[in-house]
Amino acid sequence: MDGAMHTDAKSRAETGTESGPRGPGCSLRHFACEQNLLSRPDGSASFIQGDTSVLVGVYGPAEVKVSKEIFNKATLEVILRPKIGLPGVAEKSREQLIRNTCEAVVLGALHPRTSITVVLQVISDAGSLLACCLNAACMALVDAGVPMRALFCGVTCALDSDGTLVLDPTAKQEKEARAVLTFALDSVERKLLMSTTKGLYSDAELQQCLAAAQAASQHVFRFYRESLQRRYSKS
C-alpha cells in the first residue's frame, strides 16, 4: 500500500473470538485486529474475520484538490484494491457502499475543505468480505483520530435453500446461499446505516436477517471495545 508496509514498533495485536446470538448455526467467526501497522498513513488497521483479511490506511484530514473541495465538510474518498489485478465493477460497488457508511458517521463538518481518504487492501477473501472491509475501515478511522458520531460495523447474513440463516458466512456458504445480505449498523442505537442484498428472500426473512445482524453487532462492538482497551492500557 504505497510502499507503507513498514510495521510500527508500538503496534499491538489484539485478538478475540465471539459467538453469535443464534446458536452454533449462526456464529461469528474468529476476530483479530491490529492497529497502527503502517507508518505513512495517519491511521491504519488490519482486521481478520475467519480467513478473510483486510488492511486499511486512512489519510487525513489533509489538503484537498480544488476540484474536489466541499466548502462545508470534508471530502471522503474510498479506494478498494483487490488481492490481485485491477479494481473492477465489484470493487467500485463496494467502494460506494463503504463511502456511504463512512459519510453517515464521520463528522466531516468539523474539517471543511479537507480530504479524508480510506484505502483498503484485500489480503484474503474467504467470505463476508464487505463486512470485514467495514470493520477494518472503522478501526482505521479510530486509529487516525477521525471524529465520528458513532462507531459502525458490518454483518453479513446468508439464507440457504431451506431458509436457514447463517451469520458471517464463508465463501462456500455464500456461493451455495439463496440470498446474501450485508448490513452496516451504528454503535449507539444499532440503526441501519447501509444495506446491500443479493438473491431472493421474503420481507419476513429480511426482517429476520436484520434482527440477527443487530444482535450480532453487539458482539462486534464488544470486540472493538476490548481491543481498544487492551491496546491503550498497554501503551
Contents of the next structure:
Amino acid sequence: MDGAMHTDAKSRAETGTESGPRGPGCSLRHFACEQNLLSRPDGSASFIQGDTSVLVGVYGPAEVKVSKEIFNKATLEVILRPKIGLPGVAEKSREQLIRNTCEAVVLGALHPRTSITVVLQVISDAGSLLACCLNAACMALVDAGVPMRALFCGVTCALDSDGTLVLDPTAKQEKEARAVLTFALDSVERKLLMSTTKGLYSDAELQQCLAAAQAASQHVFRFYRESLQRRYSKS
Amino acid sequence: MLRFINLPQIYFNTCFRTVEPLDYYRRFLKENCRPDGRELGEFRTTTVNIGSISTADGSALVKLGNTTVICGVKAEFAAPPADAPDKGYVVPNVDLPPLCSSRFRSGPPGEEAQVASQFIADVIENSQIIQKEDLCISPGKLAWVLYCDLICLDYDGNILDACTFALLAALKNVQLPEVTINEETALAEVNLKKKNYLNIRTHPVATSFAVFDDTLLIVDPTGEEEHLATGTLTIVMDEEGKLCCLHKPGGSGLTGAKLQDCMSRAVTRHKEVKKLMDEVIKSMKPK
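If the one shown is the form predicted on its own, what is the structure of the form predicted together with its partner chain?
Next comes the full complex, this chain leading.
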C-alpha cells in the first residue's frame, strides 16, 4: 500500500502506565512502528521503543558485485550508522550480529546471485539499541517483501546487583545493571537466534532471562501481526 | 565405452570430500565422530608456550590443533581518562594477517578481525580480569596502558577460544616495573630491577561450538567445519561458573535445553584449561 502506515502499540505484559516510570515486574516500553516511509529503498521501517528510535531501509534483491556473489543464495549486507561519529569496531560487531540473524531467517536460496542490503540509522539511543535495530530490520524486510521463513524480534534484559530482571531497560538502567543480555528470537518456536551479553551472570540467571525474553517476544510478535493487519486491511 | 577404473579408496575419499563436503561430514556425524577422529565433544590438542617474546612485557603462544595465536603485551605510560582518573587502559587488538589464511587480504582490518577485537575487549571488560584501578600509578596524572596484540599465525577455526587463552596466559606473564613519582621533579622514576606480576582476578576461558543442520552441536570446530556450519556459539566462563559472554552471532536457533548442555561442556573445558595453564606457569623458572 502507498503512504506511511503508523501503528501504535500499547503492549504490556501486565497492565501498567504507558508514560512515566515503569511499574515493578517485567514490562516493555511503549513501542511504535512506521513502514514504507522512505521512497527510494524497496522497504523501510522506523521502530521506536520508548525513546530509542531506529530507521531502516532495505534494498533488494538487487545486483551484486561479482566478487561478493554466492552462487546458490543471496548475499546479505548490513550497514549500521551510529547517531554521531563514524562507524567503528563496535558497529562492525553489531552489523555482524544483525547480518547473521537475518541470514538465518531470510530465504536466500530463492534469490541466488543477488544482494539484499539492510541499512540502519540510529536516530536516538535511550537503551536497548540492538533489540530496537533487530525489530526495525525485521519490519523493513517484511515491508520490502523479502521472503523469510520466520519473523524475528530483539529483546533486552538487564540484571541489577540483587538479581532483579528488567526487560527493555532504559539507558540509565543499562548503565547501573550488573549484566545486560540481548536476545533475538524467532517467531515459529521462540528459539534463540542471536545472543550477545555484557557483564557477569550465572547459568540460572541466563535461563531466567531467556524465559522472560521468550514471554516478552509474544507481545512483540503480536504487535507485528496487528500492525501488518491494520496496514493491509485498509483498501 | 564405459570402463570402471579401480581407484584407490583414499583418492575417492578426497574427491568426495572436495565435491560434497557437507555429505562427507554428515556420514561421520551420524557415527558421532569427525573426520579427524575426534568425538563431538572433544577439543583438539592444546599447547601453550609462555614468555617466548623477550621484547614484550608479557607474551604467550597458544596452539589449538593447527590454529596458532600469539599474544604480546606491551606496557606504556599514558594520562588516565578524564572521566576515570584512577583507572588505566587495556587495549586489545586482534590481527588476522594474510599469512594465516588465504581468505584474508592485506590492508585495513576486515570484519572478522574487528569482531574478534571487539569480542576480546568485551571479555576483558565483562570478566574484570584486571582491575583497571591496579593500573593507575598516580591518579589524574599517570597510568599504565597495556597494549595486547593478538596475531593469528595459522587459521584453522576456533579463533576466539585461542585468542582468549593466549590473552589470559600473556597477562599472567606480564611483569610491570615499579614506578614512583619524584616529588621534586614531578617525573616518573622507573625501577626496572623491581618487577611485579599483574593481579589477575578471574580466569575467563572460552568454549566455542558449531551448529550443524540446525540440531547437532560440535565443540572446537576446525576451519572447514566452521565453513559448513549453520551457526556458531561461544561461551566464556570464569572459575565460579559465572558467564562473562554468550556470543551467538545469528545462525540456527537453539533451545534452552541445548544451551544447558553447552554450559556443562564449558565448565569441564574451564577445568582443563586452568589445569594446563597452572602446570605451565609452575614449570617456568622464577626470574
